[in-house]
Each structure stands twice: as structure tokens, then as C-alpha cells.
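Below you'll find only one chain, the form predicted alone, shown as C-alpha cells.
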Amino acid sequence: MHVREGDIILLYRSLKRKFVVKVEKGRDIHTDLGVIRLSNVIGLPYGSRVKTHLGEEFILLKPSILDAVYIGFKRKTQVIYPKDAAYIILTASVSSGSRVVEAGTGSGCLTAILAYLVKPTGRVYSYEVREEFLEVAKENLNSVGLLDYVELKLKDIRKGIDEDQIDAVILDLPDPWNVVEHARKCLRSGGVLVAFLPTINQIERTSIVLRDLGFIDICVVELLLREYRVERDSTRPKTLMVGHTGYIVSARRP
């Protein structure tokens, strides 16, 4: 597979310098090593390294839904850290033909992994009640070309959902407990709600509304990751490491 010109790209150098970019004939690309002229990789095979100006090589590689979203977005959000937004589209069965209502948008970054999974079938219905942070989204998601599978709604979902027989409802929002009844009403038999939220005192209230209101398999998860520096009879987990990025309040309309 060769490059083409409008392909999405990653250049990789370490761990610490990966770039996405999207390729442009004139474009140039600045880093630390050098600068690299998009024009010259249009035609190279994936797999190829190419050079900077000042002889620094990079790998030429196809990136990963991962890679695009959290190095090639911009950002004006927080985002949904990967550990987190891996085990809420598993907990809410996103797949194929799913279709997903999300609130809030933010820059997207979730969005765009709900995209990747319902395509080409399925449909996600993203609410967000700031205007400039749907404008970051939309530009994020025809980035990576996905927002033909996605409608950016500027609305509050907390005045109620527009889609009906919705296979899940996924809620980055400070105050989910005020969106579960209509939550409730849009989901089909068996829907899932899921909430990510960083106080327990948010979990808390959220899960008894959510229990009040009918919901069952009520669930509250935090998620740990810790990462490890490997090296020949000196590997150990790094010193430093994300801990507390928020808990996941998940449950299902019966």
C-alpha cells in the first residue's frame, strides 16, 4: 500500500515524537529534527523512513484510530482517556449498525471511536451546548473522515433526546442524573446507559436515580492502568503514572 495524497499518516520517531498528519502537496511538517515535505512521501510504500531536512529518520506508517484521535486532534477539551473510553464502548456494546446518542461532544475525540465502530451502518447523535467546541469536533471528525456517520447536535440533552429505539446513551456530563429519565425513554430493551464521572458524590446520585427509575445491572468501575520501563534485568513499572482519571457508571434499560 502506497501513500496517496489526502491519506492520513504517521510519522514515527519514539514514543515521544509521533506526528498525524494528513498528507498535502506544498505542506511541510516542523519538528525538533527537521522538517519533512509531505510531497516527497506521496507514492512511498508504508514501511518506508523518511528523512528531515537535516537527516533525521522517521518511520512512514498507517496510524491507528487511537494514533488519529489522540495525536491528531486538536484539542479544547479534556478528553476520555483510552483505558476508559475502550471499556465504555465494550460495557455499551457499540458496534456495527449501533445507533449511539453521546452528550457532551467536547473536541470529539470519543465521537470519532463511536464513529470508527458503528460505520457504515450505524449513527451517533452527539449533543453538545457550546457551539465553538462542535466546530473543533466537526473539523476533528472530517479529518480522520468520519463525520459522514455522525450528526453534531447543538442542543441540551438535559431538555431531552430527539432519537428513539437508541442502542445506548453514553454521557460525559457533570450531572448525568438529569438526562436518565430521557435516557430511559429513547433506549431500546436492553439499552445501555453509560456515564463517566470524576467525584463520587456523582456516582452516587447518578446510581440512585438511575435504580429508581427502573434501570438494572447497575455497575460502578474505576479503571487503573500503569505502565512499565523495560530493560534488559532492569524492567519495573515507570515512576510516574496516570492515576485517578474518573469512574464509569454503567446500566441497562430492562
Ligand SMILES: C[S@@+](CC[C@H](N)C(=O)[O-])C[C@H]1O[C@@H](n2cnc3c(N)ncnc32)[C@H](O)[C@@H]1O
Given for the second form:
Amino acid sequence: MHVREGDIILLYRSLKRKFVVKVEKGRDIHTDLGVIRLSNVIGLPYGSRVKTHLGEEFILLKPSILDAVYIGFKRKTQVIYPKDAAYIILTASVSSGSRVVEAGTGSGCLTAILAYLVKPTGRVYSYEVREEFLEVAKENLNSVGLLDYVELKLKDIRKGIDEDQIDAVILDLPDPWNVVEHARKCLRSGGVLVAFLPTINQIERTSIVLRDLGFIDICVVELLLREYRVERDSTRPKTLMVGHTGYIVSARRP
Ligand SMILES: C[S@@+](CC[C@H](N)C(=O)[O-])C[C@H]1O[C@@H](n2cnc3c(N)ncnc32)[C@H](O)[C@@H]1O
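Having looked at the form predicted alone, could you now put up the form predicted in complex with the named molecule?
Then the entire complex follows, led off by the chain already shown.
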């Protein structure tokens, strides 16, 4: 397969030096190892090596959804970490055709992952209270061709959820306990609510409201991800790790 104008590509040099860009004639990518002319990559097969004006090589690849979101997206808010997103989508059982309500949209990182999974027949209804974040999310989703599967809504989700017969409600906002009643009304039987929260106090409050409103299968987890450094005869965990992102509570509507 060959690179065409308008493609989103990954320019890979190393774990720490990767660029996700849209191929546009006349556009240059400035790296610390020199400039790459995107006009020169049009027509090259994926897997090719391209050189900067200083002769430094990058490999031309198709980006994964992880690359596209976590390297390519503009970030204007705190975003969900991949380890947490992975658990959330599995717990919420999101797949092609799912109808998912999400809040808040933020930079649209989780929205994009959800849209990637629900397409082509499903839909993500994403609520956000701040217009400036919705604009960024819109731009991000559009840049990877996922906007068609998302309805971006400028609305405080605590005021109600407009949709019904929803498969999953996913919340990344400070006070999900104020949304549980609305979620109960919009979820289909067996539908799942998942909330991501940074503090245990928020988790406790949300869990108690979930229990009081009749949700079942309430489960709280924290995921710790440890990266490894691989060296012959000395492979071991990296010295530094992200010690805390947040907790996740999930529950089902009977
Ligand atoms: C941490 S960010 C979400 C990040 C997003 N999950 C991502 O991965 O890009 C939280 C967002 O929730 C929005 N928010 C907070 N309360 C809200 C509410 N009641 N209804 C809708 N959005 C809300 C905030 O404006 C903020 O953009």
C-alpha cells in the first residue's frame, strides 16, 4: 500500500521519537533530526525509510489508533491513559454497533477510541460543558476520520441524557454520582456504567449512589502499569513509573 495525499502517517524513529501527521503537499515536518518534506513521501510504499534534510532516517508506517490518539491529538485537558481506556472499553463491552454515551468529551481521546470501536453502525454521544474543548475534540476526531460516528453535544450531562436504549455510559468528570439517575434511565437492561475518578472519595460516593439506585455487579479497580527496560542479562522494570492515574468503578443496570 502506498501513501496518498490526505493519509495520516506515522514517522517512526524510536520509542521516544514518533510523529503522526496528515500528508499534505508542500508541508514540512520539523524534527530535532532535520526537516522531512511531506511532498516527498506521497507515492512511497508503507514501510519505506524517509530521510530528513540532514540524512537522518525515519520509517513510514500507518499509525495505530493508539499512535493517532496519543501522539497525534492536541490536548487541552487531562486525558484518559491507554491502560485505563483499555479496561473501560472491555468492561463496557463496546464493539461495532454499540450506542455509547460519554461525558466529558475533554480533548476527545476516549471519544476517538470509542468511535473507532463502534463504527460503522454504532454511535458515540459525547457531552461536554465547555465549548472550547468541544472544538478541540472536533478537530482531533476529524483529523483521524472518526467524526462521523460521534455526536458532540454542548450540554451539562447532569441536566439529563437525551438518548435511550444505550449500551454503555462512560463518565470521566468530577461528580458522576450526579449522573447515575440519568444513566439508569437511558441504559438498556444489562447496560453498563463506567466512571473514571482520581480520588477514592469520589469512587466511594459514586459506588454508594450506584448501589442505592439498584445497579448491580459494582466493581472498583485500580490499574498499575509498569514498563520494562530490555537489555541483555539486565532486563528489569524502568526506575520511574506513573504511580497514579485514577480508579475505575463499573456497574450494570439490571
Ligand atoms: C478529564 S476531562 C475528560 C478527558 C477525556 N476523557 C479525554 O480522554 O480526552 C473532563 C471533562 O469533563 C468536562 N465536564 C465536567 N463536568 C461536566 C458535565 N457535568 N457535563 C459534561 N462535561 C463535563 C470538563 O469540561 C472536561 O472537559
